[in-house]
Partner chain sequence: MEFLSKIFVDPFVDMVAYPDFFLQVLWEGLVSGILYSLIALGFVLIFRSSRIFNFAQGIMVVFAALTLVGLHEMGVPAWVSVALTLVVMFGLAFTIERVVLRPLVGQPDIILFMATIGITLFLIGFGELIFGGETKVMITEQLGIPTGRMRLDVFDGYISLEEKDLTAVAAAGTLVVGLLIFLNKTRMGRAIRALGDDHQAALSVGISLQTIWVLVWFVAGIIALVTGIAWGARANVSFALEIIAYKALPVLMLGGLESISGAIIGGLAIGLLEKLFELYWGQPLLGGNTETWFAYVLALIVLLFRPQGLFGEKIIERV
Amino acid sequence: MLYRTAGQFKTSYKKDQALFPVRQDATLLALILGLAWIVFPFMASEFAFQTLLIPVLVYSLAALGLNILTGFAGQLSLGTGAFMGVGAYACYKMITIFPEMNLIVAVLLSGFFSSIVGVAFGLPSLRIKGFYLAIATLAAQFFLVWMFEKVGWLYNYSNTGAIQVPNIDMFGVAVAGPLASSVTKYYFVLFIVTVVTVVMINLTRGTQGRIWKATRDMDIAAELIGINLLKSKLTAFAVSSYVVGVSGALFVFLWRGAAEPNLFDISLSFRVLFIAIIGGLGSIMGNFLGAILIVALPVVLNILPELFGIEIASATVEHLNIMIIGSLIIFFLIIEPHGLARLWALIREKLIIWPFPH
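Going by the form predicted in complex with its partner chain, give the structure for the sequence I pasted, one chain, nothing else.
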């Protein structure tokens, strides 16, 4: 009864193409943004910031980047982890070379480096298709992680081979490094994620988004109606890697605090791919839903036995976690292969006609 679209008439094309044609959607989003911007920062504990809120945002952004490539432009990628690494290392090099640099600028610039690498590894997509294309991104995945290990310049020849985030101030407030508080880190990540998401929503519903979708659905047909496949696929790689790179910089600078090369290995790529697929390919909101599920699941599974007073060895919990995550992935794929976003769309349709389904 709350969710009624009746009576909301669109009297002009402009209104029809509006971002939120239905008033309730806009209200719901405002509510979520209000929660994220105002309520959570006051309510959340240190634990919640570090294990839930910041990771969810960072993973959502990474999945959003991957979704541009895989969900919108239809090019499978298994190298997301390495592209996140490129963003992180680029940001690290910029910050250590120019310590005065504003962190927002550094994070947003680091995406461009990842973008260049992404386009280079995306070039084969013009000839190689489907699962065979996975090899191009896998080559990127393994080659780049190897570079992070072997090229001393990237980690400033530190003994551990890892990168450490220094203390970074912005307008007199510590935003990254050991001194920064979780709340500032959270606001920083939230700001970037909000901005990038808004840009991506508009990009994917405009001309470029339609070009990508045409390429995804059938690239030969798209070429026949005059779409330049070279441009379409490479812009997809560039935009996707940009977003993934930015998320990688956030991943290290505002969440992990330090990173070793193997942090960016293939299991990170798969985690992001899970989020994108469970959330729903070709959906922006799905990334957030998927990230909430994948990030919160291990946390909940860790807390559950304690709640019921059952004593389980921590190793067993870890094994159970992997097992349950594996089964849940299969479970979600079976109940809704199109992801949580489609599930929400179904609920929405049901809500519109509830409580009189006929």
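In place of the form predicted in complex with its partner chain, output the structure of the form predicted on its own.
FYI, this one's just the chain on its own, none of its partners or other molecules.
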């Protein structure tokens, strides 16, 4: 009954292709944005900000970048963690070289450096695809992490080899660094994620999105109808790496506060890939659903035993987390390859036609 569409008429092609053809979808999104922008900042604790809210947003943006490449354009990548590192190190160098630079500008510009690197490593996609392309991006993963370790200029020749986020002010308010509050960091990340997500929604629903989908479904047929595969694939790598680079800058500057090269190793790439798979490849909303599940699962596994008075070692909790995530991936790959986004779509369809059978 909540999704009853009686009386909602689509009298033009424009209305039929609207972002929210059903009024309830717009209402639900407005409710979610209201919670994110108004309710959570005033009700969440420091623990919630650092373990749930901020990491969910950062991982959602990283998964969105990977989904542009893999879900929409059909190009495999196992180097997401390294491209996040490029964005983080680029942002760090810009802030240290130009201390007066606005952090929003630095974060958004850092994505361009990651985009350039992504295009360079995306060139093999013109000749190879599938498993072989995944191996090429895996090589990029190891090469870039090696650079983060060996090129001292990237971390300003620090004795520890790590980058440390300095205190950064905007309009007299600390937005990053040890002095910044979690609420301020959360609002900063939420603003960037909201803007980038809106841009990506419009991009994937437009001409470029259709070109990527045609390339993903059958690149030979796409080329026969006049699509430039070189431009299509490299554009996907560029846009994907840009979004991933921005998420990497947020990852370090607004959440971690410091980073060593091994923070961007292959495990981070797999974590982002798991979020995209569980959430649903080729879906914007799925990235957020997958991130909520992957980020919240370890927190829930730690809290539940305490509520029932059960003591479980932290190592056991970590093993349970890995086992559950692995089981979820197998479940979605077999039962519902399109992930949580597709499950929500099915529930939504049932609600629209309820109480009639599907």
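Positions refer to the first chain, counted from 1. Whichever C-alpha set is largest while still superposing within 1.5 Å between the two forms counts as the rigid core. Fair warning: this is a prediction, and the values are worked out from it, not measured in the lab.
Once the rigid core is overlaid between these two forms, Leu52 does not reach a Cα shift of 2 Å, moving by less than that.
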